[in-house]
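The data below hold one chain only, encoded as structure tokens and taken in the form predicted alone.
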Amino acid sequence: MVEESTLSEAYIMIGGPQGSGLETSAQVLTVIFASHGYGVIANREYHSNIIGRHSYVAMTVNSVKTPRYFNYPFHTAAFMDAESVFVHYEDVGENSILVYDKGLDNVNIDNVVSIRSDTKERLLREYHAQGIDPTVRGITNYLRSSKGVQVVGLDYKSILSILREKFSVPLALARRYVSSIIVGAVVGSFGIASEDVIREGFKYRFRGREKIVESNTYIASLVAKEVMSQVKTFKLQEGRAIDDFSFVVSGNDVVAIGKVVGGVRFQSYYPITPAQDESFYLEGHMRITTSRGDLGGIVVFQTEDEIAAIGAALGAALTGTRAATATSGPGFDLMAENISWAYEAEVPVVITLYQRGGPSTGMPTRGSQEDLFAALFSGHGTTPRIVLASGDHEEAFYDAIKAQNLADKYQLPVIHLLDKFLANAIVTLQPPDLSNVMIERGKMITSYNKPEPYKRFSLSDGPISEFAPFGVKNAISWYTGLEHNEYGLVSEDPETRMKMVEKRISKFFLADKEIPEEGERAVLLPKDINISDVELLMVGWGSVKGVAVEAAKVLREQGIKAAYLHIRYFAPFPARYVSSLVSKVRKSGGLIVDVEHNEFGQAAHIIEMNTGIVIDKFILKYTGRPIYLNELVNAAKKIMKEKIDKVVLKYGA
């Protein structure tokens, strides 16, 4: 074994057959890694079926930071079958290492039945013009004459077959332990072979069950040590010294661990992807006990249908119950008719919309960002909502308390937007700082005792009207869709009407004031640029945050000023700030250039129809894959240097 270079960041991929046990794979090097102080992402990448098409995953393994971005080409590449082979042989480079498994190497393209058509034509035409033999052999043997590869090729049938011999596993049990070979193959690949190391992945994985921690740590080891003696392994510099306790989580999980802490004590869902699983979490997680106690639990409501689900978060809230749902596009048109009564009625409700890949069912399983028209402007009249978007699992915890704390003071819908690219991507997180989280409830009463009447609408003390929950002696209060007088009665007289109408988008224009713009609503990164020397200001939200704040320093590094600015606020829109930077930069001669995972631009639209500023440059992406690192540099470079208007990202199968 001779060892390469040292590395202080690491991009592996491994893939294989959906529910061939490759999630798990992640997982345990996610905590392999992560145990020793190193900071990972990992994001899945898979078809909408149960199992049998295509996954992979991507992972950043970093010994200085925690990455939030991937990259390419991959230093390790481990597969489970020979469609991985096929579909990313692209995928690695020179002295890259690529383990599968070579009782595959027959196979013929054609006889790969999971691949779709379209998908084998375009592969076939890529083969044919590289001289490529369409067989697993053929691709392994290009790889290593043409771009250096060191491939090794395992026998699996072989190495599964000892455990029937040392473990007694049935030979029909033994190929759910193909992901152990995947996790050796691949801390192989960076000299790591002890038993103990690969132990504590899987003990994380298979807590409790001895017996399969032990089988799995022996495939996972004698993999490793194969690899080993066939390659020149990398080398990662040694990992950070971490605290005692670090989570390891995705972002459906974050979120529903922010909801938790932020006071939710009702959620409500129809399953959808991605947004499912936050509830999943929940659900498993129903009694909530910590070092001062028992703390009750939280009711987790299954509907028959996301109207459904809307109608009960908005009962559960009249009740002074901290109340959310969560859901997924298609699930969120359906809510379109709710949302517009909680703006009616003040309501508080908070709606967590994971965005997919549209429109109409779309790609149920792949990420995108075109949700952002649909948070802003569904639901019918004139019905304003706080909408803030999360841009990375850090913010998505805080943001999940936020939104709570926003909507019951400003009595307001809130839409918390997220994409499949952080609900599916596994994290290392270190434990969030909550000196400073605070559940704040507004207006709520939870007696009253004047002698008048109870007026939940109320003219006369601002906007923001005294909520009494549902049950509150003295305090009886009307709700309904209709337009009303201050105790909630139906009333079409005009001076009414307008009066309500100027109380409901006062609370609006309220938020607007009182959120801070800057740093808050809208953040700029590196925080201590000088705006005035920037050479290309990158613009986005959401997950595009992670790509795009490395682009920028490995633009910097390159002698280009880059910069990011992230949105997280599009209602109320930070438009004085964003007015200042752009303006700014446009005035040194800067170009801005807006990022996102659409075909539309709807930030930039969003942009404009706020501040008035038109920004007519474009790096897009809407083939459901994450925005990778590479190509988002290059993207940058090339608007720069060739003064076009759009780029259109393509890396990724």
Contents of the next structure:
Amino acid sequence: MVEESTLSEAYIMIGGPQGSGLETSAQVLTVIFASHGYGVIANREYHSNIIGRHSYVAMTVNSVKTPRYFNYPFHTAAFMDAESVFVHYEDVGENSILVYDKGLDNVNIDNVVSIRSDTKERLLREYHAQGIDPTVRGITNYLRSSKGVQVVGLDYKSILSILREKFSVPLALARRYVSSIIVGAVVGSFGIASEDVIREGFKYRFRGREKIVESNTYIASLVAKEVMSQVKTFKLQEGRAIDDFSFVVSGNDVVAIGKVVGGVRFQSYYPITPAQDESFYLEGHMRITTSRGDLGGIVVFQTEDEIAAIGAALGAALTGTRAATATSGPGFDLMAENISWAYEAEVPVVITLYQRGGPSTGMPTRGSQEDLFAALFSGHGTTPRIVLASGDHEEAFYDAIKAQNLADKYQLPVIHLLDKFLANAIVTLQPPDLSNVMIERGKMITSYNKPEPYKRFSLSDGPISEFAPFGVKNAISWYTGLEHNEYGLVSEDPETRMKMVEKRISKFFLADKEIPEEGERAVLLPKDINISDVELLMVGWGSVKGVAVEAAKVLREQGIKAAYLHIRYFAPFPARYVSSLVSKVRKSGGLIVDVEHNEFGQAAHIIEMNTGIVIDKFILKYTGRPIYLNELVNAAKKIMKEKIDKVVLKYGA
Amino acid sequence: MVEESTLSEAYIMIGGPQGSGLETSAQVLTVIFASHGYGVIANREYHSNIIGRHSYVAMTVNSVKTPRYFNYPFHTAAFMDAESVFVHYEDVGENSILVYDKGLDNVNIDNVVSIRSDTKERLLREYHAQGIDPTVRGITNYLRSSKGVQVVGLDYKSILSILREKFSVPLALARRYVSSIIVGAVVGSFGIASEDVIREGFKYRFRGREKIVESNTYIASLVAKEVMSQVKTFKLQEGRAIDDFSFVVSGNDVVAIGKVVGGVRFQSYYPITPAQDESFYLEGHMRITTSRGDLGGIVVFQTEDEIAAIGAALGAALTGTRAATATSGPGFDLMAENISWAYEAEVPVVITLYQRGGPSTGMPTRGSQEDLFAALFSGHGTTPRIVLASGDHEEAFYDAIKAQNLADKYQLPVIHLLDKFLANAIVTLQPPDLSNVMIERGKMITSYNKPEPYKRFSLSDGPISEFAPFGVKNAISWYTGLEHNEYGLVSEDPETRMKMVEKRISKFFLADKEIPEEGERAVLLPKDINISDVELLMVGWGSVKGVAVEAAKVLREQGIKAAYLHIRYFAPFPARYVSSLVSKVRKSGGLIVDVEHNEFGQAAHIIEMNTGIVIDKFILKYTGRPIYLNELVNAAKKIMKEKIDKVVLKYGA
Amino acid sequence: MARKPEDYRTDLWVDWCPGCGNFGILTAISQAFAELSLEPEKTVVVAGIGCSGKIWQYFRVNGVHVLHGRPIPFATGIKLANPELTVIAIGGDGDLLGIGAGHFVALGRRNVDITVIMHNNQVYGLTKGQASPTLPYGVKTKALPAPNIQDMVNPIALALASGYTFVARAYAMDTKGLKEVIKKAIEHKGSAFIDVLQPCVTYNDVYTVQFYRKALYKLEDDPNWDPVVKSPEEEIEKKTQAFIKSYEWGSRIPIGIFYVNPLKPTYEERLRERIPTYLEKPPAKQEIATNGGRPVLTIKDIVEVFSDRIVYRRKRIN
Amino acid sequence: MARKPEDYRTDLWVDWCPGCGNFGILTAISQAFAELSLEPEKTVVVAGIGCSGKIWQYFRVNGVHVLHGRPIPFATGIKLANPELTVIAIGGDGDLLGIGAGHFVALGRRNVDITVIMHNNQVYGLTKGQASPTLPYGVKTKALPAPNIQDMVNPIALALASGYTFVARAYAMDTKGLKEVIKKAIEHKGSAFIDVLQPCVTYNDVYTVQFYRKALYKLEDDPNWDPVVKSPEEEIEKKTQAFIKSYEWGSRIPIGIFYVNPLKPTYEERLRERIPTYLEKPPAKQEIATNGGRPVLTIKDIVEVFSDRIVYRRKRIN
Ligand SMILES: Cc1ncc(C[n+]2csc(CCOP(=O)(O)OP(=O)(O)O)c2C)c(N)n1
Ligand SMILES: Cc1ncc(C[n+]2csc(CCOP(=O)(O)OP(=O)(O)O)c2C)c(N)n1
Ligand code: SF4
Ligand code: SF4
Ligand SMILES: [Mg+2]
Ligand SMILES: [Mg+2]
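Could I have the structure of this protein in the form predicted in complex with another copy of the chain, to go alongside the form predicted alone above?
Complete assembly follows, chain above in first position.
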């Protein structure tokens, strides 16, 4: 058939049960696109489950840049199982291509045990309202006839049976190849069926296992051809987003890499989703060797709990080692007391905090931005710390290094905030630019020769004292969580108390003075926007960045002068800069809308706490699924036009 | 000698090394005064130490009311040891009576090993500046000659030697009677030497141990007479503050009593200063029996850590038991994750949080108000909880009951905030008025007979669902920290997620709607003040109340129209009421001053976060010592007159 | 009325991996509940976080899914507040012996009458296969980047040292044997611990069904094996014999009851010494309010109960 | 240069109660440091919170006063980051076996080369005398409102079950014996634990100096006592013998070395298998920046080290 349209950007969804190769499909697809010059982002949604529950991957592929958002309707959707068809029937639209297993046509939703009752009831309600028969056939018929979807039913079983003939793969193992059906379905939708092209992906995935690469490539290509024969395919513009090579990394990976580059040589952790993959990745790279020799190694230490993780990191930090730990909400809570200790004892340490759906165990495999309060205020006493939040993979890399620098410079605990959306999204990433990257260790000293005894908490040279790690000759030091004198030895003297309290908090105020606000602690996007023109200023943080920047662009294209204010530091908060922007926008009659992934507007509250500015418009999402481009654009328009205060988003199965 | 002045209120200080009977003296004095109709408050300052370091008790005795503040200069100061003389030399003024041990005259501060070097250096600097010889003699000479203090040097050793002769107390035990010298010195300063009067105190303290009562009474009376013979004594007006009887309780005690009255039948704890005394007191009263029979008992459970303490309390709460735990900052941090769980699982539980000097272990035996942020925001995720703070012992009693009611009504965790000042201060307290005290258990049910299965998290009747404790026939229930459906069973459905998120937060908003603001969540004092008249509105919380109310009174007497706004609930915050008061004051040109015990103005930040009101005047104290009346009055005047933004207080050794 | 195991099950789909040992444990516990004919409303399963921790939702008895590592404190609070309830605490090896090891040790000192069931799969299942505290040193299961760097803790020896009065090991695939042990543990008065060897088909390719089939043997097959303490003097001897047995780990692994001491008073019995009416009127069953919603304690009661804090006004001073 | 115990002491006033057993421990440790001639800059004392925990400030070696219960995690982090340091973790019985019991068990699995010294006074000293985890059931020390309701945990048995490779008990008032044990523990390669019986004169009126004087006897006085594992086969036997001994508590209480296993690799040795240069270039000794303050890793290095995350651009599609 003829290719229909030429796209610079495509939206892809693949779905199937957990543990059935969906991650393989996603990885293979990402590499296929990346190795041919496309920018890619892929986000996997999954239940807190190992095998069997529904999972899906949303991808955006762009020919000129690495996209940082998702959108619907999807151009193509390829599903492994019946559940995917049942839950994603609304994700495709006119001309979308949907590939599914014809062998499942008779499956009724009632028989899909892995769908929980509440979801089932909701879907049945919806089907009923639209007169859809609750079977796979019913859904696909509806999509085909009422929605204009190009539905392709393939008989997966007979496709897989080819494996036995051609590659003597026993039937029992053949199920593993469903992932290549999915790969084929997707690439086929874009008119790609070349084995050469497809092989790139499988080669990356199954490094060195020739036979597996070949058989998978064969199936994928076969399916691609079949799909191409049945639909009007989409055509992607040539991939020009990547030149020589690209990193293909998750947010977890990129933080791990940033840490190694930034000099972290001790990372302690207790496994927790979605933080753990960072530590696993580091664990696989404990030895740092390159062709120019042995560059040392990073000790990655799996502890018995998160209290031990932060405790061990603090211990390591006292030796002058750059030390970090990575965790998520529940684990972070357990670190609170030690954060308070680190503040009191002025020990530089970095805690990488990956937010997930809360409270409590909440929705551990879903995304959220709701640990901001905890990041800022956990730990008793007045314990200001530096809190910075990354908006995308690029920021995450540099922030991982920056966090260590800030910890060393101000001898404070630093919380590096990320979220599951960012952590688990796999993207193509330009090789980092190290030309501006410095390793700043602040007042750390490696020798001490003064005649007087070393004072770890000396008050004589500003609020920050020289830090001699354990082992430095002539510089014995003492640390305590109790109030202490300049030597670090206990004191309850009221005057000493006052001086030390003021010393510590002055470091925070110093950071507030020294770290630039505009462009560093908060970023107005797009860069060239004229703030006095802005009618709609979205304020957000973390992974909202990607979609908000794009939404602002779309809105501007539609005539609404929109911009996005990206908050990167919540402490010290860029109060002056944010205040000035907000008042400029308000002065010219523009609206300020808080966009974030929680029900309370946590960031809006922090803005209010720091500036007195009350933000009263909200676009919030708390389903655990990412904000999609279209829903954000629509919500923004609604707020602009209907003068309502709050839109709650809910797109995504 | 002749009595000089007639006082309605007196300030008393006694000092000595820890573990040497100072607490005995304080208790005996309190009882002597209380049993003769005076209102008393006594606060002990002490180091984190068991025996040997310096401790002192400040007392205020009032003839018509129970005072809730301390003041200087002290009318009388009686000291056991040299250190007290060295560190408290500035606490007495003209005509003050100072009683000390003449036997220590030659002691040089250099030889007092228990004074830490920083304190010693500071004192020596001060002595030097004033030309004081750094011996006990030097100090007392200075006080006598330059300050007009009535110094009474007694030879403690020879006084104690009387014990052997008269009561055959061996010399080795005689040291224990220094506490009665102190008692005698104090009562003597007020012209009291009657053995009958003094005996009341020792009888209470040494219940049933006749001989000890007699010997102590004898010594005290002897000393009293001696002091009376050497000074112009003060005369106290007749005690009319107490009628039939009074409670003499610490803040810890009063919360414990409130809990028992309020129906708490399970209290778990891990020992920590200054919370532990509440649990110990309960532990001594596990069996609740009165003359009308056995009223049951309270299980007090010492756990292995604070995680277990809150965990066990939550477990107990699931059985329908009113359950609570009590802790301080470090222990509270460890509870964060479970607070988040309690919010998610909607389990009513009360955490009594006694603030002490932080961060970290900080100054564990000193006072502070710096755990407000932690109380409000500890625990990951959006987890609003009810946070109420008591301002004095009366409030603490009712709040202990109220906290349980609120927990049950809104099925939320409730944090009851107190501070060390309040916890350890011993006061006379009017018997509580139970006429308005109700036990409100909200939607708790004890039987379930509906045909449909019980839904613990039913959405059908507003945000609060019926709570059937474990064991109720036909009502099986499930609880999880994961997102869940109406039965409490796990769900990751986006729609269910949204509904449940909204259900939970609506309870908090409901509390905000239902709990009165004016008079309950915030109290303007004095009650009859006209807000539009107020020139100076102090805003504070917790134990600032006592001194701020009195300071406002003093200021008004001095012509400054001052008032005190006492914040009792920080969540839900009384935003409308506070905003309206503040804007009224500001409109008429008055000043708003935040008064609290931390370096950051935590409460001011919370006000800003909730109202957008920026408070820019501060009176702060963070030495760990209470705010004294005179220093607060002076600071307030300074702010009024000198237009400065911040006064940091530092009175007290 | 005879109850069936199905009566104790919800109709939720069980989302463990096909072939997972947890299925056997689920079956065995349901059977034990049925055979003991426990009242569902008076039974509480407290579970931690992990694959193992998911079990709570599959029982139609009261369930509490707590935080990772915390089943024991919750179970203790529930039991002490309402000792009428039968309380089972369930967790993974990471849950109970990693993050929760402190509580595990503490329960041994208390002898609260609850049953602790540990799903021992040597891995952190739900977080994708890291080494758990029971995986031996040098063993490389599927998901590990390198052989395990930490030693294993010996759960049986740890339970013995901590003071549990019922200590057993069972095998998840031997549902009948497991069920019998669970019944005994529940019937035991005091803190009972069962270390259940549980194959994890997804991440543990070392301690597999095949492995266990060869290695396991039953203590009860030795007619001389008697784990029960019959008099206080026997305590150390029986404990030691169990301790020695607990170190058999390798090609031969014993399952069965290692140690039982029925002689120690439970925590609940100890509480009665402080509150004589504790068992009749435990916390959950006390009236705390009158019909009118007022506190049961009147001012007069308060003054009596807290008489040590009352000072009476005497004559005037001076 | 011979060092004296005083060289290892600060000049702070020691603020324990007169007569407290902690003085003996302070003396013994200083003596051990001196006799081993440890470099103060390369020695770290990590202490918890409690009366015991105050000890850190009295040593003129690096000191870290951590949170209650957390000496072991901190000590582990310090040691692993800089294995050149001699690291001693000190805590009370509440600190190490109450709130810190989870870490205590975990260290046993790692055999990190640190020495753990526990001040065992059977009470929570600094919080005014509550029962600690080592106080036996039914005993009523001074500050308790009623006899202790919890059983004691057996520290020696727990250490054995957890995997410590050096396990000993000593007596605070026998400074010489204690000092010798400390020296051996520090010299031992691996995780060492010393349970130090420490009279608390203020709150513990049961386990007093008078009591211990009668009850204590020395293991080494038995010429047949040999706690050292000489071959892997001996491990369980030696452990069992120590386990049995550990239950002697009452009128006769053994002190001395219960168990030593020098054969287990330390955690540091195990790390070398993952990072061959670990001991020469441990974390604390690696250069992480060039002279110009730039990261040592260049872009080329990054691409090499993380080559598994690099995708190269191939030919054009279509
Ligand atoms: C405080 C905290 N830390 C970490 C986690 C993440 N987590 C979930 S399950 C789990 C481990 C599960 O292992 P195990 O207890 O052995 O149970 P299994 O899955 O093997 O049955 C961890 C670490 C968590 N939920 N909470
Ligand atoms: C998290 C936390 N909980 C409680 C405390 C209070 N606390 C201080 S010392 C101590 C116990 C001390 O007992 P132990 O460890 O036996 O030491 P000892 O004083 O007997 O030497 C406790 C509970 C604390 N500092 N931190
Ligand atoms: S991962 Fe292992 S333990 Fe978890 S469900 Fe699968 S097989 Fe069972
Ligand atoms: S309370 Fe006990 S342990 Fe603490 S210093 Fe005093 S005697 Fe020593
Ligand atoms: Mg496990
Ligand atoms: Mg102790």
